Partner chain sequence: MDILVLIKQVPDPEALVEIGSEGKDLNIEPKFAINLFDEYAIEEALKIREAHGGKVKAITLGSAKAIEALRTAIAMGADEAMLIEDEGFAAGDGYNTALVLSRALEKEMFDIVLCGRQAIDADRGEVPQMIAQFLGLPHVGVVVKLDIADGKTVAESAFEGAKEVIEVALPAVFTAQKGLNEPRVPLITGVMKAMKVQIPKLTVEDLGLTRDMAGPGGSKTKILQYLPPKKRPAVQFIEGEPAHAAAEAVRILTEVERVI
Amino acid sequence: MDKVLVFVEIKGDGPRKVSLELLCEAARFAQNGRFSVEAVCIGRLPDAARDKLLSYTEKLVHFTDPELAVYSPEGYARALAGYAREGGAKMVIAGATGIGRDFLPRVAVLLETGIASDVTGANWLNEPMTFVRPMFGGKVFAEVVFSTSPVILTVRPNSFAMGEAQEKGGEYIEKTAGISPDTIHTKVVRVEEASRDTVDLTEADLIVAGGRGLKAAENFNLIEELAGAIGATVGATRSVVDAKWREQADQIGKSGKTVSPKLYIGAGISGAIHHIMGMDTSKVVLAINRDPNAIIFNYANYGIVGDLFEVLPAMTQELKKRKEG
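Assuming the form predicted on its own, can you produce the structure of this chain alone?
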């Protein structure tokens, strides 16, 4: 039986949503008996996160080396690659988050294999298995096949559906990777993260994003009100962030965050390629722009040609009315 390792990333007191999505998807494709699945956590693991993970996996392996208490790409890569090699893992999967994108390529180098990044679909039962990833700003979807093992993947959040937690908890194992301090050359000195009440953009199911068409920072209240009405997270284009209208954490695009929500509403966004590259795998896109020739309409499932200063308040009012009714 081939072993599959799912790297679990911890954020705050719990596992990231994408990690649970991957565990659920791995459990589904393992039902045919060809694969066994293990969750792997490195470094800090709060009790609440551990208990939650054990309801989504048959086995949770936790590396507790003191050198791994704080994230470092070298330390994490050596720990995960060493365990994959030791157990003869055929596949290593992680979310395409900042951390996943940072250290999974190092794992591939250590294991002398390839990596498919930003995967959005997979044919697990094909022989050989094939994986789908967007290229050129979503204009092309490539089908990737590996000629060697293990297979290394980073998967975009929201690419696979969440499943139900198990009633019976899985097995919990603590291990040490034997990481030597002199092998870790990059160390995190301090982490400063602003407190945010909304869901992280990369894991949000609903996003309302605004562009330069809003004309001024104070007009983003139109975006925030619509987002509040449907429980969405607010996003922004690079030009908006460059203009200091929004924080960099809100930026969607090639130089910002990559998102794959169930619904993406973009208002006052022209559709520059560097923005499209960050949201091209959204399940449903609704574009609002007064220019009927705006590029973003080429990527939208639905489009509203009109003045966003009229459209957004009307949408918000109607949604609130339906919600109250």
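Computed from a prediction, not measured in an experiment: that's the story for all the values here. Residue numbers count along the first chain shown, from 1. The term rigid core refers to the maximal set of C-alpha atoms that superpose within 1.5 Å between the two forms. What changes on going to the form predicted together with the partner chain:
- Comparing the forms between the two forms on their rigid core, the Cα displacement of N293 reaches 2 Å or more.
- M277: CA moves 2 Å or more between the two forms after rigid-core fitting.
- G303 shows a C-alpha shift of 2 Å or greater between the two forms [criterion: core-superposed Cα displacement of 2 Å].
Starting from the form predicted on its own above, please write out the structure of the form predicted together with the partner chain.
Shown below: the chain alone.
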């Protein structure tokens, strides 16, 4: 059987959602018996995260070297590449998260193979396998094939569906990679976690985003209230970020984040191509704009031509009414 490694990432007390999505997708394509799947975790692994991962995988390998307690691209790349080489892995998959996209290219060089980054679709059972990834900010997609092994992928969050947790827990194995401290030339001095309790935009299922049409920073409370009513993450356009109404971390688009939620609600957003590039893989898009000719309507499933200062509070109120009802 061909071995598939899924690098799993921990955030807070649990695994990141994209890690579970990849374990579920790998379990699905492994059903034909051609593949065996292992989850690989490096560094900090809280008990709750371990238990959760074990209900999504048959085998979880955990690297516990003290040198790997904190993320470093050099250390993580050596550990993951070393384990892939040792077990003859045919595929190494990680989420296209900040960390995944940061160190998987190093893994590819260590294993003298190629990589497909930010993959949004896969034909696992084709011979050879092919992978689909966006280029030009999503204006076109490329179908990529590997001529070397192993296949290395980073996969965009929300590209594959979550499955059910299994009752039967998987096997847990602790290992050390034998990383010596002098192979790591970076030292994390300080980490400033974002002071927010919502899911990051890149992994969010639900997003409410605002643009220039909000007219002022304080009017973003309308966006926040609607987002709060459905548990969504707030996003913004470049012009809003440039005007300092919102932080850079909220920016969706070419020079900001690429999002792929189940629902994207955009209010007061004209639909500049830079913004569209960051959200066009959203599944359902609702746009609210006073201008019936706003470009964003070309990229929306549903549109409301109207004043967001009336529509947004009305939506928030309707959601609250439904919740109470």
